[in-house]
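Single chain ahead, written as structure tokens, the form predicted on its own.
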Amino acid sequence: MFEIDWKTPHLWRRNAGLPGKRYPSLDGDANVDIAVVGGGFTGLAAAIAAAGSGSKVMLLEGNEIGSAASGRNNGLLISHHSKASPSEIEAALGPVYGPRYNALVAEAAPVAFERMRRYGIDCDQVQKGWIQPAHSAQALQRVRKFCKEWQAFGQQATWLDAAEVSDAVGSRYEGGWLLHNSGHVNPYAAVLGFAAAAANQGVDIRETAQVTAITRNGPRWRLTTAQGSVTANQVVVATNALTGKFWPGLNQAMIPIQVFQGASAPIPPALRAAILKNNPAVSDTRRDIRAFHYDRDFRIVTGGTHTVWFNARERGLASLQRRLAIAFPQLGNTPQVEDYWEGVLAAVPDRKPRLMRLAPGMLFGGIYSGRGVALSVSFGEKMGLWAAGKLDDAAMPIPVTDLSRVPYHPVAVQVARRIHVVHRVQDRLS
């Protein structure tokens, strides 16, 4: 396992122009109605919804707000499933939860953008659509299915032939589709904005307050940190990939995926006329996904996954340069890469998020398998309303289950760390 450099300012932090820690640590003991563990998009959205329902809420973030996946990801907001079509979701979740979850996903990006407007969040948000280009003829049939099914569901989606998608992206593809309601943001600035909104709603946010244990305290729950404790009636757990060992077996419910991100030098206007026209978000159909979009200064933000992490920064910069050169030959053979940073996301084999009741009055939610920036806001709001007693299990977007571990978890983690080599070979052959 590699160690993430949390402190070195990366592109998103610099663009946000904001300092790091801004909320106090936990000192002593506290009593609240609802405790939220995890200060990413899910936890913050849950805290806002719960506080808005009249509950006294404390949120405990183990590091600093924005230090983990919510503030370090690529920044795409996408109203589409990870690798599944609406009909496949309905087949998997059934006639009640399938359409309900499809509806939640269909509105996930618009909801996130609306909340940013509502809370006055400035995170360089751009809602000019998301393009999924097909890298092969085989993948083309798959994305055509996605487009047709979402159109039938009521989504504003447009089919793009090979010439249209290649022209829009600035890179050669077989065809693809445009989902109009999606886009991209600076995720670090976004998560800080959601934290400010939560604080304005009355949420008591505590940073560097890592929960080490959750135990029964009569009919309530006691959350212990190094500096103190919180006693609460209900607990929302939104820790995702950095889940520790405060609850037995929870860290085996997901697979941590190590990723890196980076950004080019600013692209001059003459080249922007041919690359990522109209400033969309883009991620293609490769198993080893290529994702691209501009930041506020028109750097191309992209990323990837190492199989091994020695000399990670040096190898990552070289990998980003190769990816940009192959995707956008307009940049020349050696496009300049100015930024590199790392992170970790949570995934599960079926790529569907989880809602798990860890115990009475304690709900875990998340594991978005790469679709979390948009979906986590809607998901978190439902969790906060559940904790506040405004929603029951039957009203949730997916079934609430008991703790569900990934089968053969240690093996699955090792496979996930090495599967990218296989994916790259498959991509070249498909």
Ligand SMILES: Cc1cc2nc3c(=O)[nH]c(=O)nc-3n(C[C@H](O)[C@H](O)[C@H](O)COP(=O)(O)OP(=O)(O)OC[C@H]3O[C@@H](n4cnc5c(N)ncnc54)[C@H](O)[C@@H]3O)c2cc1C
Contents of the next structure:
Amino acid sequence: MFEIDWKTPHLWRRNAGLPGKRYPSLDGDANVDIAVVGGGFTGLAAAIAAAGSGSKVMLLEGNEIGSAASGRNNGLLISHHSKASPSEIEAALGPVYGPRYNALVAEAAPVAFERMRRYGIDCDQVQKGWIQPAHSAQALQRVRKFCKEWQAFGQQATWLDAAEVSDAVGSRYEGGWLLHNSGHVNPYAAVLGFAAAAANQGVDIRETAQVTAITRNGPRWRLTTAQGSVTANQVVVATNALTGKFWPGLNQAMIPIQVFQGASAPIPPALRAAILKNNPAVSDTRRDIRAFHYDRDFRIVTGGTHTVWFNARERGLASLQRRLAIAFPQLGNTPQVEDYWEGVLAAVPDRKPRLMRLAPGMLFGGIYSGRGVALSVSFGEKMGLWAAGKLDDAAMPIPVTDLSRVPYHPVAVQVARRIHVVHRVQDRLS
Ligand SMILES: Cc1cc2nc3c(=O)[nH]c(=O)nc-3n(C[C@H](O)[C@H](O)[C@H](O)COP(=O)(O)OP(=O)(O)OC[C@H]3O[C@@H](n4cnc5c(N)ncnc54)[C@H](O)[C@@H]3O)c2cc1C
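Next block: the form predicted together with this ligand, after the form predicted on its own:
What follows is the whole complex; the chain from before opens it.
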């Protein structure tokens, strides 16, 4: 369905300076306690947690580690919900799961940064906060609510008036807030670092091991790939947006959304004094979101999406140039854009992640609606502990449900591909 060129090295791969495939394929038949399907942040965190609890774990990645969303995203680690405030989450999830899920999200970025330190991962991590600037007076009310509620929750968050936020970002905004415990990373280096940590922990990682079927084998599960199979007591499924048809209906539990990313040429020191001061992570309140941060060489990394994907690279480069020129007039009318790549994220209409028991002993988790870099680490760890028998359903951060499909899935997929056109109009009107 998506024709992503995942082989051409992009900015994050070049910065990481790491080779592609590093782990063997699956040959023959294996036997483990826990099989993890999917080698992104979720699957790797699950595998590390399960192996750390004493289980024999094999992780099957269909392509190469870092080839999907975890290695191709914008790199923002944000300890805030996707478009909801803590009280709205509590109203939706109730008095038990609401506060618990709020606490998980509040800690998601610091937990991810801590794990990077613990595993010795060098991914150009910068924990200097995340700024959410408001693009309109209406949006200003929303971000004021987010800031106040998280402050009341105990988060270190600072309100920024229009002058302060415009000065910090280097772009004109109505006001905003700074969430101090968040930041940004090179996500490709991060996900390969988590894979190395998993391997050190004894996880048997297999790449180019696409699971094509999961079937019952007595009380256990058998996972089939083209070259071999693995039998396991428990299965963790962390296949996110590229979930295929190995389990009936699972790919209809989410809406895959294709987006592009890119980066400017390195910004010279004189301009850096006025743009993204103090190296924050930034994503604004537009529905057609604008996100910015520096990579290690002070390129501005940002992104967008297309309605139709013909001539996508050339049109994407032009769009990135326009976006940068509008956001940062200091760069002139035609700032240089040096990188373009694409990825696919998984979303659901209510923007809350999912934990779904596909069958006894088999748990799917993920779908972060564009907010998964930090959250997937905490989420994956809980899933790994669940599979290792250290946590039961009642202790999970959100309710464990049965498989739940997105209503009218084919229609929802088509709407999601075009909705940003409406979003752009709404952004101008609001
Ligand atoms: C362009 C882009 C920008 C983004 N920016 C941000 C951001 O700045 N901040 C943020 O918080 N979030 C962002 N996101 C979202 C974030 O990247 C994801 O939420 C997160 O990486 C999800 O991790 P994951 O491990 O669940 O899934 P993935 O990283 O997608 O990993 C799933 C893995 O499963 C494998 N797989 C699938 N099917 C099979 C199978 N049958 N057998 C074996 N393996 C299989 C896939 O190959 C893949 O490697 C962005 C996403 C994209 C695409």
